[in-house]
Each structure stands twice: as C-alpha cells, then as structure tokens.
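Have a look below at one chain only, the form predicted alone, in structure tokens format.
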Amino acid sequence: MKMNFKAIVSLSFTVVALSSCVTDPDSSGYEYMPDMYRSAAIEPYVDYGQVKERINPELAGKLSAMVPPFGSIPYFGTDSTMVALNMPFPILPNSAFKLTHDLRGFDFSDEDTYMLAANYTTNPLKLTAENADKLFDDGKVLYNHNCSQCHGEKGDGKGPMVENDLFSGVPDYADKKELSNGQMFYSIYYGKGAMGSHASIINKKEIWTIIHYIRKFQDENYGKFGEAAASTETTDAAN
C-alpha cells in the first residue's frame, strides 16, 4: 500500500511538472497564485498580457509606464522660488549632442550654444549670509555623490576614476575661474566632453547648489560676508 501511495504521489508530481512545460519562449510556465505578485491595479514595468485567468495578447510584452508628453514640466509645489529654479534652462543644447551624448527629450539648436551660455552669468539660487552654510553643506553632499568620482573631492580633477586611468582630461576647477555660471550649468545639465548629461539624475536647483560649492574651490572667500566678503569677481558670479 505504501508503495502504491508513493507511486501515486510521484506520478502526480511528474504530471504537474510536465504540464507546466510550454513551448512559448516568453512564458514562465504556470504561475502559483499570480495575484500575489501581479497587481490588479496598473503599475509600471509589469506585463499585463496575463492577469490571473485573463489573457490579453495585445498587452503582452508592453510597458505599462507612459512617457510624459514632450515639454512636460514636473510638479515642484507652490513655492514660487522653487518653481522658478526648476523652469527650463533658456539655452538649448547643441544639436550635435543627440549623437555625441545620446541626449533625448530636448529641443536643440544648431548654434554654438555653449558659447552663448558664457553670457549667462546669474546663478538664480541666491547666496546670502543666512543660507550660505546650508547651501555649501548641501552642495558638498551633492558634489561628493555626483562629481567627486572624476573631479576629486577637492575639485582638482584627481578623482578615483582619473587616478585609476579610466578617464583623462578632467580639469582642475581652480584653473576654470573664467567659466560663467551658465557654462557650468550647461556642462552639468547637458554634458560636456566625456561627461554625460546629469539632467535625469539631479534637478536644476541641485545643479545650481553644486555650482555654488564649486566656486569655493576657486575662491576660498566665496560665500563669506561682512569683513570676509568674497572678491568682486566671485560676488558678481553669484548675483
């Protein structure tokens, strides 16, 4: 009797295992309780070709995440200052960036827009005696997370990626005092040389914060007020 029971159990498992095999290369076979990991509510990056017993071949292999309409601006709340900081940058990327940096989702210009950015001298994120310490603290965190790998913690172009010969030609910020705020934003936002675009990684306010922090590498008095006021050159760059 025991042998018969074992044979029946073994045969049952064999039948179930074989019946789970399918010839469709895209199929994962039969699913155990699919409602545990296939939400009935629409979610991004889920294949809704089959939900429970419902099969819809037209949805198979299609992403449920929708791309926002071209030109859409993310919601940044009702703070007018924050909203203004995150409005589109007025200088467009050069059309060559579509090939050189695989830049997508932007309007483009055939002009040398990097040079046009040289005339954009204003950092719209105003630096004041009240917010300087916090801006530099935030800038340090953002810089170390996004820039120091190549540019180095001191902005000298000697980050670990450079020291390990994975990249070359990274400048020392101390030698780039002539760059306007617009050129620095342009380079971070759209990319420049071997550096790719950071537009999808950090928002515009964060980029302007990083630029304030970079200015500290160029002038130790930058962001100081009162008797230790920054030089006229760097004060103009901040205003």
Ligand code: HEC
The other form holds:
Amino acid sequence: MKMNFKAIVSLSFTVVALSSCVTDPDSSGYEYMPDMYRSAAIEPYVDYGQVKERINPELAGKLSAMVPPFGSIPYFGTDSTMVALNMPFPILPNSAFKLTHDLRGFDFSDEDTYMLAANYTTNPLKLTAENADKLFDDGKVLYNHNCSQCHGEKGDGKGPMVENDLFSGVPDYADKKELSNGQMFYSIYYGKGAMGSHASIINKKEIWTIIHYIRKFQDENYGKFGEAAASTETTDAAN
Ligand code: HEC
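So that was the form predicted alone. Now I'd like the form predicted in complex with the named molecule, please.
Okay, now the whole complex, with that chain kicking things off.
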C-alpha cells in the first residue's frame, strides 16, 4: 500500500506520543531533550542531581544558587561614581560585632573602630544645589522603607514599633547632631546596640543618601543652597 506523506507524519507522531507515556504519575515521561530541561550550564535554582545520563547524588535536591566567593565585588554598573561609592568602607567593624551583630564575610579590627569613625567626617556622596532635591527624594523613600518603622517618619524615634512597645531605645536624631557622617555610616552599616546591620539590605550609596536625609531632620536648612543656606555649614555633613 502506498502511504502518503501526511499518514507517515501522523503515524510517527502517534508512536512518539504513546512511547512517552509512563505509569509513574510523578514522572514527566521520557525526556527526548534532557538538556532542555536540565541545562548543562550552571544556573541558580536548578536541581543538578541528574544532568543527562550522569547522576550526581551529592547535588540532588540542593539549590545550585550559592553565596559568591569571599572577596567578590558586587556589580554596580559602569558609572564610576556609583562604583566608587560602593567600594569597601575603610573602617572595619570591631571584633565584637562578630558575636553581637552576626556579621559574616567581613574583616574585623580589635581597635575601637567606632571612635575612629568619628574622624571620618565627609559624606562621599556630595550634596550640590543640582542633586539636592533628588537625593532627599530618594533618601525619603529609602528611609521610609527601611528605617521609619523604628525611627519614625519624622526621625523622632517614635516609629510604630516603638509606639506599640515592640522596640525601645531608639534615639531622636535631633539629639544625635554630633555624630560624624562616618559614625552614622558605621552604625547603619554594621549595626549598633539593638539596631541590626543593614549591610545586606541597602548598598553603600543608599546609606550615604539616607544620611543626607537624616541630616535634614537635624537641621531644616540642611541642603538648602543660596540665601536659605544660613546654617548648613554648622554640620560637617555638607562636606
Ligand atoms: C528595629 C529598629 C530599628 C531599625 C529598623 C533601624 N534602627 Fe537605627 N537605631 C535603632 C536603635 C535601637 C538605635 C540605638 C542604638 C544604640 O545607640 O544602642 C538606633 C540608632 C541609630 C542611629 C544612631 C547611631 C549612633 O551611632 O549613635 C542612626 C544614625 C540610625 N539608627 C539610623 C538608622 C537608619 C538609617 C535605619 C534604616 C536604614 C535604621 N536606623 C533602622 C533601631 C532601629
């Protein structure tokens, strides 16, 4: 019998379709192209317990996403200002932070580094007449998302966590004018007392942005340029 082309195609399709059926309800059936299901390139969140015919029992059921090797520098784009702002903070955390604030992957110092941070007066993210509005707008968003639950939207230490007796000992920023930019950074980045480290939550540029925003709670003229700038120079933050 002469079979036409259509019949051959549909017959082979039926054979292929039927042969992929298996009785195990948890099995996806025969994999015709296993490398489409299990990429040979390492990807996060893929189970590499089996790659093609090779069985890797030690990888089965494990996430392939791993913490980057120690010393890896996160990618912050190619903008040199952004990259410079995210370089390691030059003042190391004190060794006690290993225990008190569970910092991992940092080098430590036995010196009283919080006091060293007092001499670090410059906010490397320079505030100018041109960028002030944007910095304060960005700072407000970052602050309200990450800090206001304790510190309060007005920076008075009366956030909802405090008002509902879930947290205490949160200072009013108005009483913290003497803190240098370096000390603020140190405390936000590494943590202080009951406040945890924010190193894994916000990047360094974001911290410096928030610090400008906090300065505004301390001095309403902070970041105003021109005639309104009367008291801006009273804080070292304008450096
Ligand atoms: C879970 C509550 C909580 C959150 C969230 C929190 N803080 Fe704090 N913060 C505190 C407490 C408590 C202190 C007082 C620490 C001390 O002096 O022992 C403090 C102190 C500070 C200080 C003064 C540090 C010093 O050196 O005296 C600054 C600045 C600060 N926080 C900024 C921030 C910023 C910015 C954020 C958000 C990125 C933030 N905090 C998020 C609770 C919190």
